[in-house]
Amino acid sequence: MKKFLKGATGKSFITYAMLIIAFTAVQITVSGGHASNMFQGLLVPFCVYSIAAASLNLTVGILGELSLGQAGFMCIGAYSSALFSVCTKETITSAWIRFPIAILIGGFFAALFGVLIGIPVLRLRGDYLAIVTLAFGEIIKNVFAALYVGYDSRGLHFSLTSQGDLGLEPDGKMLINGALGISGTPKDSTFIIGFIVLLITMIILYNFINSRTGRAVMCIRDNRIAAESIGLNITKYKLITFGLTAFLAGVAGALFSHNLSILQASKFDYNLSILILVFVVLGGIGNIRGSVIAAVVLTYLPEVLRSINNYRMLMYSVVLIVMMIFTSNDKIRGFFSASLMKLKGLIFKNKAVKEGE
């Protein structure tokens, strides 16, 4: 049992168990009426940001490349899935059928753009890659903010200037209204669905990391020259990783869009990409479980501190610094790990004594 928990499979098993325990505790709290409206409103964002942070850690931590285009992929997934739901909500009335399809559509289009962007972009490295992916996210946001789409009996109409240029018939319907975004998206996102998608995301990520492809990606990260010398296709493995990251970001965007009444492109600016990167860094680069914990803590913390508005950002900054020191200092992490192991040893020892009696 100890050898199992120390291995890669054990780490993923512990993560799944922690997620299930957290989900059960939240459900009991909510059903018992002990959760505030503010906390209940953050349950879906917890899942959204956790998925986005964990998927970005695949590129930043496992592949070793700095990408700042996560908000752009989320934007593509959000808009494509919301557009599908708005167009089909009268024909596919069951949310349990429509919403999973919308999630897959959001992930597919985000992955498609991820691969198309990754072919030229992944030839860059370091700061150059970060700047280009950041620019990609801003381009996507501004394109959707300027996009007008409507349909009538003559079909779909597109414009990048104004709604009047669409030439819609009087009975036509707007789908995307420029900076005003998409309205009327069914609010299909729930905490149960978000948790299921998050759990599936963690299973995908851990299986990818522990697979042959994942080991090849980590080999490329650790020593690119050695990886090339043994015949690994660098471009191929980078595209696979980047595409998977984009797919999961699109899934997070789909959850995000179906939790809002009005979806606007302005929500997917570079600040969102930086925020998700902060989750990854504070949770530990390469630590998938840590990204989820950091995303939940740092999403909930500003709302908890809202009552002390004058000092809210000061306290938030202090927590960020403390978390950074904790995650980057091997001695501190070693001390806490040793303490946990001692506590675990005492528990198992007491259990063995009781069984012996």
The other form holds:
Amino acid sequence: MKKFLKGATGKSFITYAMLIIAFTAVQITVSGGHASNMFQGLLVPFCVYSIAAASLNLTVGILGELSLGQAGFMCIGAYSSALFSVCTKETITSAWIRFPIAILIGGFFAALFGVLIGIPVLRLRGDYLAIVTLAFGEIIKNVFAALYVGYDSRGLHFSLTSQGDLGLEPDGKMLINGALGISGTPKDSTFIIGFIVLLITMIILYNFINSRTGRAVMCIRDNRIAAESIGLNITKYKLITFGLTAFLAGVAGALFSHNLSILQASKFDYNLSILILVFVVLGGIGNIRGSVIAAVVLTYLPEVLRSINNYRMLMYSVVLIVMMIFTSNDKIRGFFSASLMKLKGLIFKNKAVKEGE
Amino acid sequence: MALLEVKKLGISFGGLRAVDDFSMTIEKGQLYGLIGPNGAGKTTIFNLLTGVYKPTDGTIRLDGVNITGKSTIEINKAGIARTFQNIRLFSNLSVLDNVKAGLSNHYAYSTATGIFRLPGYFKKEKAMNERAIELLKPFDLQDDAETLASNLPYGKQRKLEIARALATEPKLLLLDEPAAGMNPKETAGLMDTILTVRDEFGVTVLLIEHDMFLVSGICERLSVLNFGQLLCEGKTGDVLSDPEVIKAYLGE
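Would you mind giving the form predicted in complex with the partner chain, to go alongside the form predicted alone above?
Every component of the complex follows; first up is the chain already shown.
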């Protein structure tokens, strides 16, 4: 048992168990009527940011490349999935069928863009990925903010200038209305679905890391030259990892867009990418579970602190600094892992003695 | 037929002729040594053989196949594996995972199989684990399988690098100064290991080494390199007593 919990599979099962316990606790609180409206409103964003942060950790922590475009991929996922749901709202009435398809569509388009960006950039060594993804995020945001799409009996119309430019017939319908975005997306994102998607994301991430591909990716991170010398195809593995990160970011975007009645591109700005990167760094680079915890804590905190509005950002920054010290300082980490070992020793003592016999 | 045939190999870095007109033939199963003073171009030849550098002249043939100018990955698949002068392990991975990374191309399954844990995953991983432990045994590393590679003592890190190279099932194994930084006792142990590896895994070994105790102890043939050119080639005993070689090493 002790050995199992120390191993890779054990670690992932601890995370799944933690998530399920947290989910059950939240469900009990909510159904008992003890949760505030604010808290209930945050449940889906918890899932969204957890998925976005955990998937970014795959690129930053496991692949070792910096990506600043997570918001851009979320944006693509959010728009493509919302567009699908708006169009099929009438034809597919069951949210349990429509929403999973929308999520997959969001993920697919985000992954498509991820791979397209990755093909030229991931061949290079150095910080090019950070530079390109930063630009990509901004471009995507601005393109969607200026995009007008509508349809009428003559078919689909696109414009990048104004609504009038579309020349819609009077009975035509606007799908994307420039900076006003997409409205009328069905509110399909519930905490239960969000949680299921989060759990699936974690399973995908852990299974990926503990597979042949994940091992190859970590080899490339640790030593590129040695990885080449044992015949690992660097570009291929980098592309797979980055594509998966983009896919999951798109999934997060889909969850995000189906939680809002109006989806606007301005939400997916540079600050969102940085925020998600902050979750990853504070949760521990390469630590998937940490990303989820950091995402939840740092999403909840600013909202809780709203009551002491004047000191809100002050408190937030103090928490950021404290978390940074705790997660990056070797001595403090050593102290905690030593105490944890002692604790584990106490719990598993009886069992270990029995096994020894 | 010879396993490795190098003909008139040469490379220039700008105006510097690092290796010039270098030829070498290694027979299957041989233990071959490449020696020479510092800066003679030994590691450059390794880098040429493994595709890190592309030669400006000459051809390299492995088992009759022309591998000149191919990429490192293709050359590894063709059957050349190497270790490095400055150890290059995957330091954040366990000893077992380092070897399993080397096995990666021979026990391939798709990324989707890994993510969805299809039956192929369990089968291949199990086979990989067993093979990895088998590869660790000759190096006496099987008890350290779960240790992080960076936490291994120096001598064991060198051995792990050899084990990882062997995992790719090479025909030719290149060892770049395997005994560097080892004490005489460790070197003696390493010599036994190299001989065992050659016999047990049926690989041909080409090694660069400064430690003459090791070179004279296990190498069957030697090539001596000086200023990027072949100084002399032949049986170990003859080469080491050659006055030209002594002059190159010790000066006049």
